[in-house]
Amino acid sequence: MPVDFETDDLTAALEAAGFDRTRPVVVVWLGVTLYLTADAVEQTVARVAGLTTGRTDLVLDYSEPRRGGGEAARRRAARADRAAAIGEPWLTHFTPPDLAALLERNGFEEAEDLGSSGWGGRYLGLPPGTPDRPSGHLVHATRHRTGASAL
C-alpha cells in the first residue's frame, strides 16, 4: 500500500491493512528522508514512535548539509543538481545531533548513528580509519514502552 509521508497518514495506512498495534515493530526507512520537508520527517517518526504498545525499532538512512569545498563538495552539489532536474529535489539534511535530537523528541531512548565509515567497515568491509562522508548516514534507533534511558 503506497503511502505519500507528506499528505497521507501512516497509522491509518497501516490499520487498513491489518497492522496490529500490540505487537512489537520494525520500520525500515531507507532513501526517504532526503526527498521530504523537514516537517513530513519529524510527523513520520512521531507516528512511527506511537506505532505499537510495546517496541520499535527504526531503521533510517539521512543526509548531512553541505560544507566545505573542493572536488567532494562539487560532485555532491552535481549529483544534487541532477537530483532535482529529475523531479527529485533533495530537501532535508540533518546534522548528527539534530537527528539525534529529532529521535528524542519522539520517545526513542536508544540510537546508533553510523556515518559512512561506520556503516561501510561493518557492512562493505572498508578498512579502520577510511574517513566519513557527509552523505551517508545509517541509524537503528529503538523506543521502549517500558522505560526510557537517554540518547
Ligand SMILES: C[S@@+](CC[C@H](N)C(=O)[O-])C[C@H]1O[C@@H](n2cnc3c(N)ncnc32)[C@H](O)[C@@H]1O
Second form
Amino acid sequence: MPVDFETDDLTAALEAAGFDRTRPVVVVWLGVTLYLTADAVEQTVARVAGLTTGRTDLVLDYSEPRRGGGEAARRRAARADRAAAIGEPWLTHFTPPDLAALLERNGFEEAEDLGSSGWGGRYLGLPPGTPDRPSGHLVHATRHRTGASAL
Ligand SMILES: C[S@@+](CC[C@H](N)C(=O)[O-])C[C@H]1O[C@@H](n2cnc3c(N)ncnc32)[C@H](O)[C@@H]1O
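Complement to the form predicted alone: the form predicted in complex with this ligand:
Complete assembly follows, chain above in first position.
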C-alpha cells in the first residue's frame, strides 16, 4: 500500500494492510528523508515510534547540510540541481546532533550513526582513514516501549 509521508497517516495505512501492532517491528527507511519536508520526517518518526507495543528498530539515512567549498561541494550542488530538475528536490538535511535530538524526543535511543567513512568501510570495503564526506549518514535507533498500548 503506497503512502505519501507528507499527507497520509502511516499508522492507518499499516493497520489497513494488516500490520500487527503488538509485535516488535523493524523499519528500514532508506533514501527518503532527503526528499521530505522536515515536518514530514518528524511526523513519520513519531508515527513509527507509536507503531507497536513491542520493541522498534528504526534504520534510516539522512544527509548533512552542505558546508565548505571546493570541488566536492560543487559536485554535490550539481547533483542537487539535477535532482530538482527532475522534480525530486532535496528538501531536508540534518546535522548529527539535530537528528539525534529528533530521535530522542520520539523516545528512540540512537544505537549508531555512521558517516560515509563508517558505512563505506563496513559495507563497501573503503580503507580505514577514508575522509568523511558531509553527505549520507546511516542510523540505527531503538525504542523499547513500556506502555501497554501503542498510540
Ligand atoms: C532515492 S529513492 C530511494 C528508494 C529506496 N528506498 C532505496 O533506498 O533505494 C527516493 C524514494 O523516496 C520516495 N519518496 C519521496 N517523497 C515521498 C513521499 N512524500 N512519500 C513517500 N515516499 C516518498 C520516492 O518514492 C522514492 O522511492
